[in-house]
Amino acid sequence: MTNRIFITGIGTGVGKTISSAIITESLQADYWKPVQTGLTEGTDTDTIKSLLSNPVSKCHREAYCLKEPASPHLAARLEGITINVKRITEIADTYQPANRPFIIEGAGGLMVPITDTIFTIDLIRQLKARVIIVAGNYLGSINHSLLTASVLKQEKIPVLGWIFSGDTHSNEDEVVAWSGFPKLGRIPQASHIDKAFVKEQAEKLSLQLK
């Protein structure tokens, strides 16, 4: 097993980009988010490195950049370009840290299509990742959590737990009942996140983590 964590959401908006950079800080990772998508709100890369407060970490660069703000397949479509998820997987080996973990970030959920025939959860498996599931709690999560919870378990992927972000809800000791896989910890709502909150929270996180 190689020393990768990929991060899903049970959606988008879940909180998927701060608990990576969370993450990311807590364990002095290397951070990597394979493709983005709506270029115009800015890169989750960039966001991560203003976040980050270790001298350790290094972001690496996308393997692909696309303008759309839609789903991998449909931005790529709409500029030209085909997804090479091999190109990605190769990619991935030359970016891993000899000897600390390598945090990728997916686009949204499991079932977001990278390429015509190929979704995010295949590309955990080919970058035979580990996973954390960040969570938020809305109208629908628990649908949600379960269904991912689901598929990771049917497709036989290692999960390490559960991230839960934003408002507290009794729903996520429910979620980690029925699903089976701890929770590793929660991201508070906070009105302004920056480095301090971000070096807070992984010192918080820490332990579950190691």
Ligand SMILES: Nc1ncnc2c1ncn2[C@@H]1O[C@H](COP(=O)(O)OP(=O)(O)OP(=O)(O)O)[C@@H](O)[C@H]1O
Contents of the next structure:
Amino acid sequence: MTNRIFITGIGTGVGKTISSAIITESLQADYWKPVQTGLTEGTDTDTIKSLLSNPVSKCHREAYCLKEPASPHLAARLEGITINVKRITEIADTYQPANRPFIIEGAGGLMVPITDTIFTIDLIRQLKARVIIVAGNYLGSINHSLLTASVLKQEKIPVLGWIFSGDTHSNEDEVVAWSGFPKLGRIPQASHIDKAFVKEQAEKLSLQLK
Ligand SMILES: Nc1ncnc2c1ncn2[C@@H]1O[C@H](COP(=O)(O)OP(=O)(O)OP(=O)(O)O)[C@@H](O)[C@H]1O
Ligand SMILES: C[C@H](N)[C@H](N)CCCCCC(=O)O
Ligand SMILES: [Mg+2]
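Alright, leaving the form predicted on its own aside, put up the form predicted together with this ligand.
Everything in the complex follows now, all chains and molecules, and the chain you saw is the first one.
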């Protein structure tokens, strides 16, 4: 699917959902979080719904909503189930908008297990999606960024580029140079995140997809 974009991150809590809201708004895309883990603080889908203002985007229902805020494979095990990855790819095909982008957000980073043998990167391949990598800015993020980039290259997954999330990354240019993936944009650290912030950032984001 050329217009199917998987939003991964260099880890969890790096800004994938906020970046997904901005990308979804920018492209008037549909959004989907196939596997949500952790429900007590609300879901990523709820966050996205609260931040979009365009009349076109649809937020689709998760395939799995698991209680434990943990890796999907573990959260599923704690509920006595195994995630069916084939079911996720079949549902994706039913949700795929005909001629608009489809934004799919992962849980955590690339090597997060969906089952005991299938990792997030395998799901990306089965979804035939291209990838946007969201990089947070913290001590250690260079290593996490380049590890993520090298796995994507090794596995020949098509990558659209980086979204740098948070304060200016002193190592942004180096991560772009070392990885060979383009910078698509940077989401500044905001004191408050609302529809207006997302709309403003969506207008700024120069996604190659447009
Ligand atoms: N640009 C930003 N400015 C301020 N706060 C931000 C920004 N981006 C993300 N945050 C905050 O950081 C936290 C983690 O962000 P987010 O939920 O997008 O991470 P995530 O990568 O989607 O996490 P998960 O792996 O759980 O899906 C949230 O509280 C979010 O509101
Ligand atoms: C609970 C939160 N919503 C995250 N999406 C879950 C991320 C799992 C990360 C697993 C890991 O890398 O150790
Ligand atoms: Mg998220």
